[in-house]
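The form predicted alone is given below as one chain in structure tokens.
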Amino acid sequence: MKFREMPVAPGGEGFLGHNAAFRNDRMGTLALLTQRTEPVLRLTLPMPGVQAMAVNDPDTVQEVLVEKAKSFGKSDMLRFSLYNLAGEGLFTSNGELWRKQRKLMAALFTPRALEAYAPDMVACAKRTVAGWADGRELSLHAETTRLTMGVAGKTLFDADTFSDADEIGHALTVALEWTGWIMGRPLAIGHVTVRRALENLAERFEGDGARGRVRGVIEAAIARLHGPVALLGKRGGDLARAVAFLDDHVQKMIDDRRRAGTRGRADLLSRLLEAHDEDGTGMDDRQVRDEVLTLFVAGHETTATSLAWTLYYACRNPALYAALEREVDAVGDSPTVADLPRLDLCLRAFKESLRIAPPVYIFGRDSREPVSVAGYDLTRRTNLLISPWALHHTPSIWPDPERFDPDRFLPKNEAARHRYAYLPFGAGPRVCLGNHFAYMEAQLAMAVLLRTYRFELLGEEEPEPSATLRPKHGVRVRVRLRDHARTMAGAAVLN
């Protein structure tokens, strides 16, 4: 079937389609698609000969990640949003750099490697707690963010950023915020059309002498055309001082690892610096910039705010709150690898909260090639949108879909479920190589956070769509000290 046969997605009326849908309505717009039946969905857009769709069930998720990855790639528009934060990092990069280094980076995510990283996510999650104070009101998100950066730094790089965690976060909001922002308006799909255009030029002018030069002129343009040209106004202007600024922080990282050496050292940052291709050349800094920044995102975003929604519908579930404090109780106040099976309940809200409030709830891939999809027929460059949040909350995949039910993750539904019906961490080859990582650092911390304070919920909250799903007012808690935990601080006082 021809792609203009296609079924047309709810939302997109008006001259701009659903390029404005999104915009003033995001998750409004994708609320629909989980009405619809379809297994794909054509989205209308204001600019000729660019076509887009939206894939909408677990068989067509399947096709598209994993039974025809090689035939797409990430997409040219988050490739724009995301490049003066990652640049040529693992999550944006694609082909031979993308498979070259995710097989450098896959040492650091075997079981044996995540179980040397135990004590560090428990130390990270005690020294969370010890700024804390009984009764004092925080921001749940805030103090999650400090814990997991602390984390990221300590396992990924071997360095202490738990000091600079608020400053670093800021910066990291900063540009995650700008990347919402500017992804699907005028100016990026201007962007995109431009480059996509001087690519198709550049195919037109191979061989040698002349047309070799206009090519290499051609490609030079295309080079420039990566990410922004420009950052202009107070939003351009903001997102480059905090570049800058996450530039500088791990520019020093970089010579400081160098300075000091990499000997005897298996931690991501000493891997880079250590890396070299068949022909003995090294990783340049700005790639290791680009892999460390995009592993700081990666490595801290999504556990930081699945932890803070977890905590929040704890609080809002009385019953299952108890039964958290039960769980953790049982493991004492130092867990380790060897408590993490008896985390269970843990690990079940934990991956509900992926589900309901999904930190990377939208994502795409653009076509490189001819490709047949669900049965219809896709041009090269065909851009494809895929919502975990939207099959997340389809009523027919996931019963009563807003309803908080870690059983949803007991190993019987868990089998009796589509495999590609839950995405927090993708599929296919580009699946996040840290999502064990993430389940095992939330039962710790959760361990930690749960047996020393008891959290007693300011107010409600809802879902903000930027770059990533996070709580919008934070989720704003009062710590209470628990009975043993106060005697126990007691005791320390008294010696």
Ligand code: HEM
Given for the second form:
Amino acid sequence: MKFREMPVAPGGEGFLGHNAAFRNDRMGTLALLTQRTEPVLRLTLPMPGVQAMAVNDPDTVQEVLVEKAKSFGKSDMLRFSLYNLAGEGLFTSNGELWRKQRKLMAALFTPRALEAYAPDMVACAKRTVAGWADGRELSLHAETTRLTMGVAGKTLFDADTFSDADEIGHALTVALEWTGWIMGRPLAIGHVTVRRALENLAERFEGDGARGRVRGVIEAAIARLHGPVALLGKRGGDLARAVAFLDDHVQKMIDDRRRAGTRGRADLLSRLLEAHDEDGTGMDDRQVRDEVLTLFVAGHETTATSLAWTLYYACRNPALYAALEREVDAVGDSPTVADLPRLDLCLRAFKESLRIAPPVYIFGRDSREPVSVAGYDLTRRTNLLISPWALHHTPSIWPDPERFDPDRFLPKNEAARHRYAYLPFGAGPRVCLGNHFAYMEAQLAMAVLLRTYRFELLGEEEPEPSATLRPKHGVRVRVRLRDHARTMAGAAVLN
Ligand code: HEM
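Can I get the form predicted together with protoporphyrin IX containing FE (HEM) as well, since the one above is the form predicted alone?
The complete assembly is shown below, putting the previous chain first.
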């Protein structure tokens, strides 16, 4: 079937089509997809010659992300929006570079490597609660961010980020908010359109000699258009300052490590600095910087957000909250890897929060060659939007989707569902590298937090769709030290 025969997604009726719809009401536009049963829906965009569509059912997710994964790459729009922060890091890169780096970094996420991170995860959770006091009001999202940032810094880079957590957190927030804001704006659309036109032009100059030289010039121009050429206005200035701060921080880490040496250390930074190609060339500082910032952001932002959402939903369900406390109390003050099977409800609640409020609520792919999807013929560079949030809120897949129910993740219920109906970590070769890391961190952090304090919710939440799906008000709570944590024996909880 021809692409133009594909049914059009609802919501894009205005002059600027779905582009305006997503900008004005992102969640409302995604919600419209959940009402439709077609596997794919065409999106209307004000960009001549650009084809875009939404993937709207688990079978088609499987077709695109798993079976035909080789025909797709990370989307130009995502790469443009994240370029200042993540450059050519693992999350945004494509092709050979991605393959090589993924293999290198996978070594940090083997089951054995993960086990070794558990004590640091528990230590960071204890350090977080040690900063609270009985009766204090706080933002759980800010606290879970401090916690997961500490874990990412320690386990991945053997660095202590706690002391600088607020400054780093602020810089990352500025950079991520810019990413969420710029996506789909005229500046980003302009860049992507010009880049594509240049790519089409370059293809016409095959061969050596003068043709090859022209092609070289065009390709050099394309390389400059991966990210914004200039950062203008207040937002642009804020982003430039935030990125300069992060660059300085990472460069200092690299310099310190080069001075201290990498021998005997197995963390990511040492691996990146030790890595060599077959011809003996090492990774340049720019690539190391891109990988460090990518992993640092990917490794803490999403987990912090989903931990805050999990605790929010737990607070709203007293029976669930009481059951979680019973579970963590049975484990005691210092959970270890061996306790993970006993923290099953924590895991199921965390999984359910990733269903109802997936931090990565949309992601994209661009086709790299002509390919068919759900029976429709796509040309090269068709843009595909995949929304875990929309899939997770489709009533035909998830009955009563607004109800928070960890039992959806009991083994028998998981087995009865389509494997790709649940997509918080993506799927296929580009599935999240840190999914098991996140599960383990969430279980251990919940065990410490819920064992030490009780949370009283101070207000309702709603999702704020930026680069990730954060809780708009940060999950405001009052914390109450639990009785056993007040006693002398309980003091050990905080050590
Ligand atoms: C609840 C927590 C997390 C969520 C919801 C999440 C979600 C995702 C998603 C959806 C993708 C795939 C995007 C796509 O296909 O376009 C992804 C990729 C990735 N994630 Fe996560 N993530 C989480 C935690 C982590 C952690 C803890 C780490 C590292 C410590 C991590 C590292 C990465 C990396 C490196 C990639 C890129 C993989 C590649 O393209 O090869 N993530 N994540």
